[in-house]
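Let's start with one chain on its own, the form predicted alone, as structure tokens.
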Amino acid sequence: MGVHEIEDAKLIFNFGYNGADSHPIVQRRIVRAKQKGATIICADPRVTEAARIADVHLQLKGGTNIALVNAMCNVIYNEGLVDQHFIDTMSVDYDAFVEIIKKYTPEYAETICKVPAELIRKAARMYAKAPSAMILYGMGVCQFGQAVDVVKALGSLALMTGNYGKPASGIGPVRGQNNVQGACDMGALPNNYPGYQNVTNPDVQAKFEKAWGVKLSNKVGVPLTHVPQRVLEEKDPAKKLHAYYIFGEDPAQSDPDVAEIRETLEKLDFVIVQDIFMNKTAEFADVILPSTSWNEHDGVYSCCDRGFQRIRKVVEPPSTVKTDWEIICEISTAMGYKMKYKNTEEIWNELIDLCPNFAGATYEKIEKYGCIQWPCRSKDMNDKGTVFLHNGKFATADGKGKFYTAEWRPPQELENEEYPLSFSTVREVGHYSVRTMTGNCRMLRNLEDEPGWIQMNPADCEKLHIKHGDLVKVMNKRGWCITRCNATERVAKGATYMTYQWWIGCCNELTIGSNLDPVSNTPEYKYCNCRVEKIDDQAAAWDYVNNEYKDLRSRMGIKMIGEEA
């Protein structure tokens, strides 16, 4: 599917992605969809704008969703809404996947998430009575423990309504940041070489091998949540790592648990960080190499469709700050490989004759076209590229999907007596990610600046004695960050939520980084348990925000507008 696609959709399924905060761009094709006719579904514990446009929300109890996911599959497949044409023709182990949903009644889910079972039950009949329907789901189901067990429970959703290789239908990912899809595109994992090309292949080690005149291992590399233990607990002298080369991320912010982040910072014998602005990761490197923004460099990236789009240069950057590729080449160079490109067309055109599947996507047919979707395998200018991913054929041995689910499990970190509040990260509109880039935007720090706020039920403030605006102390186990109060209605008894750019509400002191999902690696963000207590000295409360924020931006040598150079 093309985003483009997503307004000619007949049934739109928001699951866990409220594209108002995330995607402000892929969301005005929702609305379109919305004015053209189509039933918008959402699940979502809030009340987001995503579910306020919804014809059904189904509010469910955070760390719920395969459940949800479930009890729907169940009601298609016992009201014989199923495309059984499809179903054998092109999948397998569909009698395995039936045998765990048979036990998901919308009444035995209702128990589990929390929504009425004859709304799962009309949602249910909804999707599966849509003439094409399109499935987007968000970090909402990416950042928990059970995600990919949740996203492959979706596709199946979707493989049992035949809601594949037809326009406005399946089932897409909306990527949580900018660049992402490019970035496993390019081999941004430690799985992969550039093509989803395994590395324990041993014809596609031979073939980059030649390429490039090195020996490369066959192993798997770390993955990034893994960083912590290989520093911090890891005894094997092979296996522990000692440095640490971070680009465009800043992990004593983002990641979760960022007290052990620090305390893995710390301990690392090397880290460099190169980035655009000073960031917090970048208080501990020991070398910073400072880089081109995205305006300041040509390049290509891909869209979460799939869709290769060229980005170009604006404006020319300070004749002492070098781009990404720059920098990589010369430390490669500096360390006995030398590595030289004259620009970037360079390093894609040995890249996509290195990747079958993105072998057609050259510079002339992008810059034709604006955008080529893979797999585009051939060169010749008429091959735009792949729409439908899976059109006629699945990317399997056997060419067929395969029904997935799993059984529910309830996230790592519970409520309880000491810790009696859910809690969860979210995103809002007005800043990005970890506000490195917005941060420094004067008219945006206008709009919103620290500390941030905690969504919270009015019901849970009354009974805490606090008042909207209010600064409050969240805490549990691993931690604790100031912020002010936001009594809402659109977020349920018990649960609360803050957003993750905040660097004195700063609620990635309190997440957990130890519950990874097994396959992805992602860590459970979206759920453990804290505790909000009322600051009486507000007056001294706010001395320390400032202070604080004052410190930190005087650390980072950042200089607020009105402030002494």
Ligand SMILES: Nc1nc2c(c(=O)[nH]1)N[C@H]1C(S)=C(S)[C@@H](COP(=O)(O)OP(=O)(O)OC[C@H]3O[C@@H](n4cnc5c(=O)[nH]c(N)nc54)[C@H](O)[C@@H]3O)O[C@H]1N2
Second form
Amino acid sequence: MGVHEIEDAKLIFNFGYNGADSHPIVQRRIVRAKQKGATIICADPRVTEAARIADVHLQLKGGTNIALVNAMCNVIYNEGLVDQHFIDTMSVDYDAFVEIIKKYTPEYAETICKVPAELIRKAARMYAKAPSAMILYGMGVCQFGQAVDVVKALGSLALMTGNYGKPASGIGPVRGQNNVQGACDMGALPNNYPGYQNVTNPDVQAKFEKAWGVKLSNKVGVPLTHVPQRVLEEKDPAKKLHAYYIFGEDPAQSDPDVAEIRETLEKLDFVIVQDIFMNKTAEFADVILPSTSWNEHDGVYSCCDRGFQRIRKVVEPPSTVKTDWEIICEISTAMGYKMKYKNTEEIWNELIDLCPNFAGATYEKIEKYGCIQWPCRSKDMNDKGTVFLHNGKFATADGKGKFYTAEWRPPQELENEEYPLSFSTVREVGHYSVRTMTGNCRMLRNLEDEPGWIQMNPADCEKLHIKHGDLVKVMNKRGWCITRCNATERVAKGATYMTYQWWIGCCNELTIGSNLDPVSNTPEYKYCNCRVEKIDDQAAAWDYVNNEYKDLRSRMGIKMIGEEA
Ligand SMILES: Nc1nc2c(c(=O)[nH]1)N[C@H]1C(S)=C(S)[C@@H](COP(=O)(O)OP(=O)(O)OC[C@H]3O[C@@H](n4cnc5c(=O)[nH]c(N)nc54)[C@H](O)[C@@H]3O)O[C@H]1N2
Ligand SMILES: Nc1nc2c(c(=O)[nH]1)N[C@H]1C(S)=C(S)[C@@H](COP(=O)(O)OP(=O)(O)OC[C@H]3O[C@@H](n4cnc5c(=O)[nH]c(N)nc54)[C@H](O)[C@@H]3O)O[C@H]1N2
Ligand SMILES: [Mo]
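The block above covers the form predicted alone; next, return the form predicted in complex with the ligand.
Time for the whole complex; same chain goes first.
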């Protein structure tokens, strides 16, 4: 499917995704769908903008996604709302799936999710009866120790109602960053070459060895979130990591449990950071390589709908700064493998020649059509690629959709007496991820600045005798930070939310790094516990925040107009 189809959806099931803050342009299409008469169901523990305009808001307790999805499937099954023909002809493993969902009656799910059983029934009936329904999901699904299970369960919900292979249906991961899909497509994963060709497949290995004239390893690499363990705990010398080449990533700010990350970066023998700005991680680097930013180089991005799009250089970079690909070529050459390309098109042509699913996506065609959605296998100018991945049959080996769900597993760290609140982390509209880019922009800093906010229910604030805007200390057994209290009815009692953009109000001092999804290795950013403490001396706390911020910026060499470094 394509992102534009959202506008034509008859029903949107918006699940753990807050487009209004994360992707305002996508959210505009959701609003337009609503204006055109679409029904909207939103599953989110907060009253997000999507929840506000929804016909049904399933305000579940954080960390209970699969219980809710199973219960919706249970209702659809028990009330005979399934698409039996689709199930019979297009799927496998339905019986095993039914065995699991049987237990998840809406009443049982209510005890876990805290969503009234009748509301679950209402949402399930709406979803199943819609002429076509589209699921959009985001980090409220992915950032849990149980994440991939939920994605598959949502896929099964679409499967049992025949919601595939037609316009404005299916299940859409609204991929996070503009080019995160591209990073995966290009093989920036521990287990794949470009084009999702597995490193353990001998034929694939032989193909790349021949193309590059080298001997390649058939071992899967290390996922980002395994790095601390490989540095701090690994006993096997063959597996222990000694060096870390980091580019386009700021783990000291964006990885969970940053105290552990700092220890990891300190213990490593050698750290290279390649970035367009100074960041927290660069403070630990032995070598810093400055590179050009998105408007200073050419390239190709993939959108979340598998569409390749060109980006073009519009600004001449300073003469001392190279593009990321030139730096990689020079390092590679210095290490003994002569890597040389004239331009990005030459790199792209080599890539598409080695990836059958991308083979037809030439620069010429991307240029002509604006966007080519892979798979695009032929160079024929009329082949514009594939809009519907699962059209007529599924893109699996047997052409069938595979039913799957699992029992609910609670998050690893729950609220307790010492840390009575749940703690979750999300995004905000005015700042981007580790804030190097938006934090260096005066206009955006005027909009919102350190030390960020913690969203709390007003009843919890009252109990703690704190007011909206007060600085508070947020802590758990891993760490603490200082931030401002945002008293808001948008969050339920007992739950708190911070955005992960802030350097001083740094929520990743608290997040948990040890509960990874077993398949995706994504950490449980969306759930751990915390305690919020009132700060009596507000003036001293503001001094602390301002001094820490000033210190950090001066170490990073950030200087704003009209400001001393
Ligand atoms: N302005 C801005 N835009 C961004 C970014 C940014 O930093 N700033 N980051 C980009 C990136 S990297 C990404 S990945 C995307 C992410 O975009 P989103 O997927 O929208 O990410 P989040 O805001 O982290 O989480 C989405 C929602 O999940 C909800 N949630 C929390 N726990 C649960 C739960 O247990 N169940 C359910 N169903 N929902 C839950 C939260 O309340 C939140 O509203 O945004 C991208 N866009
Ligand atoms: N608590 C909490 N933590 C989270 C999340 C959460 O929801 N909660 N979300 C997680 C998610 S989904 C993501 S994607 C990560 C994002 O976290 P990161 O990937 O660490 O953050 P970004 O801000 O996307 O950018 C990383 C670095 O890339 C640099 N950069 C930008 N453009 C270029 C370029 O062209 N070349 C080079 N070499 N560098 C460049 C930026 O200056 C920045 O220092 O954060 C994760 N961390
Ligand atoms: Mo992301």
